[in-house]
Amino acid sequence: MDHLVTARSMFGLNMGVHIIFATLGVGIPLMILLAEILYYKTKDKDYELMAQRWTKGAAVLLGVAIPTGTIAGVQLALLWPGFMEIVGKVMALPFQIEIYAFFIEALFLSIYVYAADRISRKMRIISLILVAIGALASAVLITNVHAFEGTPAGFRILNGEIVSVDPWAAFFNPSFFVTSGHVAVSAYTTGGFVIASVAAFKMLRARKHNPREYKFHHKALMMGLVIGGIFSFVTALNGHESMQKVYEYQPEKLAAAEGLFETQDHAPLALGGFTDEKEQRVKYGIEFPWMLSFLSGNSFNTVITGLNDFPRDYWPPLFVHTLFNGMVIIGSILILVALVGVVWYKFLKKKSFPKIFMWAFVATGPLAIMGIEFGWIFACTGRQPWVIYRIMRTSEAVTTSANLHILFFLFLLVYIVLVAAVALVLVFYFRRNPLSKELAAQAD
């Protein structure tokens, strides 16, 4: 790998790991909060036990999100000094506020974990509300830096100097609200489906020999499907709005996402296939006539600028079409699976699910995480070759330090060990504290 590719790969490796834990760190607290509310309303102790067990898992995930987030901050300074020079002068506000958001999250999670038996039920719910708010605010504030990269605002560069700095204009850049909304709803989608996935897997194991555990996990499954389904639908609506922002502010990214080379109105939407640069079309895809124009500007007459109207070195990598399609297809599958599960149980009044349904539910968690990965890679890769759109190229922001490939492999080793350790800790803890034992204690 050349120098720039190595730097991008190193940071991408870190973010590819961190985003999993950060996303679950936003989504799981909402599920814990809802379980506590359901227990408060119904007095069903299963929901209290869900909240307790999910909290143990969330604490482990938070313990990993902190160091991976810290490493991301270190890598920003190490790998992208040119970018950090602008961010330090213009966009430092989200980083500063994020410290307070994380403080709120950590403080009230500690209160909930260590003082739960000494505070009232209402105070436990209030603590969880503040945990959820802190987690969401932390994610939104950090992601706002990414929004700023795509739609920079609040400064000018005059004779090589940064002038006319307005930190609030930079903070509330044109894509702030749609990007922060997308982060929130996609995190809640992932949290719901990860819970549903684990519950479905446990139901398959408990189906014949342990009806009490089966019933417990069934409740968790339905919670996950309902929350995951609702927020996956909202994510789709928000994703549509996000693409309209891309049409307005990053037209070459939209053209690359759809493999569109020639400027045209009544532009088709291409689903599936791959972009062939030589033939300048999407091969083996399914075209929906006029739909790209309509979805981009709410009119079939909307003109979509093709890639050929931009300089070749402005083009993003053309494989972003595949990333975008992967994100859209996964989101559609999640909506469908959640809808089928809820209709089967709530409206058709079926007491159990066919095995094929159960395995589909198991798949929702990994699919949701894949959707998150596809989404952030598409967002960042689709902005290339810019680190700050039309202001600074990624190649201009990268460090001049040599031997990055050695650091890359060291970080790769660290993350392999870290991910393996997380898996082992979670497995070890829940094996040492099986559900059957806690259900028996609950019955006593």
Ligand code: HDD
Given for the second form:
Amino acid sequence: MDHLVTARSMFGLNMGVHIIFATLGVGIPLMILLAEILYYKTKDKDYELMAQRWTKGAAVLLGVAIPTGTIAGVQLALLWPGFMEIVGKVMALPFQIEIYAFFIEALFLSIYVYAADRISRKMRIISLILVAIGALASAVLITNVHAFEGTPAGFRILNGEIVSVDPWAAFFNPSFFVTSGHVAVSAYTTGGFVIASVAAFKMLRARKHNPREYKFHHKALMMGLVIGGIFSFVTALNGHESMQKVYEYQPEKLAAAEGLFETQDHAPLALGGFTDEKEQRVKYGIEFPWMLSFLSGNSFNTVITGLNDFPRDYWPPLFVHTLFNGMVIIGSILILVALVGVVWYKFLKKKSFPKIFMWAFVATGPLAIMGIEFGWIFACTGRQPWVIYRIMRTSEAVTTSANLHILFFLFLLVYIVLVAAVALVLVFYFRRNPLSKELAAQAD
Amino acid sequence: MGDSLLAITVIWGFIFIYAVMGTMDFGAGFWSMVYINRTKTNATDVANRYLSPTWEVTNVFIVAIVVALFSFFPRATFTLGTVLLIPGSIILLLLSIRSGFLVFSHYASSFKYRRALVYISGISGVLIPAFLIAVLPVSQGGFIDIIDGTQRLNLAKVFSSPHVYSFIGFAISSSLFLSSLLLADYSKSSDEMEAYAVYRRDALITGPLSLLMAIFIMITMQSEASWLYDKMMQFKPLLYGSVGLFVVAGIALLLPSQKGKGMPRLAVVSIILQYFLASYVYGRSHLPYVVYPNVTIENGFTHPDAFHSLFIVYIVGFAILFPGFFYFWRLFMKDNKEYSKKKPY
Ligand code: HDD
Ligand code: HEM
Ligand code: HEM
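Having looked at the form predicted on its own, could you now put up the form predicted in complex with the ligand?
The complete assembly is shown below, putting the previous chain first.
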């Protein structure tokens, strides 16, 4: 592998692992908080138990979230020293503020987990609110650095020197709100559906022989579906806005996402299929005429610039079309599944779900995580060849140190071990502390 | 004070806090491994009780140091980032194994291979300070070659340098020393007298060892980084003061008291002051260099406007956070007595 590709793979590998755990680190605390609040309101002990069990799960996940996040932060400086030099001069604020977000999260999560029985119930809820705020803030802030890479602001380059630095203008760069908002709501979507997913799976198991457990998981499932459903809808709305920002600020990314070669108005939206560079079109896809123009600029007359009007070496890789589609299709499926589930139970008042529904619920969690991965890889790979859009190429930012290959394989190995271990520990822990035992203890 | 001096002071402060908290953290992990079989003394329990709530907070300081470094001294980050790719990555790998397995071992308490998890995290934990501290001799100059216009770390030279090894020896011994001292205090204040006896004894062994290593560092520094040695010698009174505080700590551990022998709280305080003095002298003498001889706090400094915004954010941030730290400290460090009997949520 060539040096640059190795560096990119190394960073992408780490982020791809980190994001799973980081997203759950934003999403699950919200679910725990809601369970604690429901317990506070309804006095239904099941919710208290849910909060306890989810906290255990979240604490184990943190064992990977934190080291991979630390790696991300340090690796930025190790692999992309050129990039970090600019970030250090212009865009250091979000990193700085993020430290406080990390502190808040770390302090109050430890308090919640290790001192829960020594603090009042109110203090427990306050701690959880602070954990949720800390997690959300760390996600929003780090995403802001990513937003800055796509829509840089707050400085100029004059004769190769960085001048007129305005750190707050960089902080409030044009895509800050939309992009961070998208990451935040998609994390809540994921938190909700992952809970729903596990609950549905457990219900399938408990269905016949254990009505008490079945009821417990049913409550968790409904919580997950409602929260996941609401946030997936918001995610889609906000995703639409993200797309308009991409149209405005990174037009070649939009063209690549849609496999559009010729500049045109009334441009069609292509769903599915593969972009064929030779034939200059998307093959095997479905076309929705005029829709791309409409979605990008709220009017069918909106002119979309095609790839051919950009220099060839500005083109992002064309496979980003598939990643973008993957995310959008997953988003639509999630909204649909949540809607059907809630209507079936709440409005049609059916007591139980058909098996096929149950398996659809089981699928939502993994789908949401795939949506996160697709979205990020699309956003980061679609920005290529730039690390800072139209200002710094990725190849200019990369480290000059050699021997990345060995490190890449070492990291790969360690991640495999960590991910396998986290899965085993979760399975082991919940097998040793089954719900039945805790429900029985609760009854005493 | 100039802006760049203010900035390096903030970084120095973070490094100092991390040096203390981190060595305690890694050392506690090590002790919890060593005493895993001694169920009667509770020594492992005490170590875990300290570790569980604190490791995450401690870890944030690493991130804080890196962030402060690249936001205040982007030029220095460029050099350090380029040069430290390999050692930095080794640290990251060890850190991820250590943190991961530390958490896993807590949640797999009845698992038959739990012991393996504890050993993995304990051993990777003591290796981390050993690699981390190697950054210090590297920043003293002499290990960076310029090949084809790019900076490269001469790894062969690093791993054959006695100076680097004296730093490594110091890092390991002082991790064990600081952590056993802290755990001694911690177990005494939670009435775990058997554990106290064990950690007091460990502190008495590892303390003199750390002092010896510190002396080794000064000896090797004389030949390998004489510029720094000469400057440090200008602070002789402070260095003697630091040794004096070390002696005070030793006496505090030996003195009789009402309950058990020794006054660990006094020893902890004087050792932290001792490290403070010694690191002050080290840091002060290192100035103005961040990486000798190319990067100084002047030529590596960020944009002054950016610095001002950052500095305000620091002040506001820590003012907001302070009550949180205080609450945390009270819950886990001060009132740990009643906690010792209870299980986590
Ligand atoms: C559960 C996850 C999830 C779901 C269902 C969606 N997204 Fe998304 N999307 C993300 C998770 C995500 C993300 C992982 O959070 C990204 C990656 C980078 C970013 O800023 O957010 C993202 C980026 C992202 C971008 C790229 C922004 C950029 O490159 O700067 C666009 C245009 C959209 N999304 C649009 C959508 C649309 C129209 C959706 C319709 C349903 C959608 N997303 C659903
Ligand atoms: C957490 C989820 C993320 C994932 C899964 C992800 C994924 C990736 C991938 C796959 C690459 C390689 C792209 C390529 O070369 O084709 C990459 C590059 C990069 N990403 Fe992201 N990324 C994430 C978040 C971020 C964030 C939050 C930032 C900003 C701090 C960021 C900054 C970068 C940088 C600097 C590079 C290297 C240069 C480049 O290839 O442009 N990434 N990322
Ligand atoms: C380049 C991109 C990223 C970097 C550099 C980064 C950095 C970090 C670091 C250093 C930690 C450990 C904090 C600690 O020591 O306590 C961490 C954890 C975490 N990160 Fe990431 N992160 C990135 C992407 C993301 C994204 C995209 C999200 C959210 C969607 C996110 C959310 C979190 C969360 C929730 C944690 C959990 C633990 C904690 O905050 O203490 N991170 N990240």
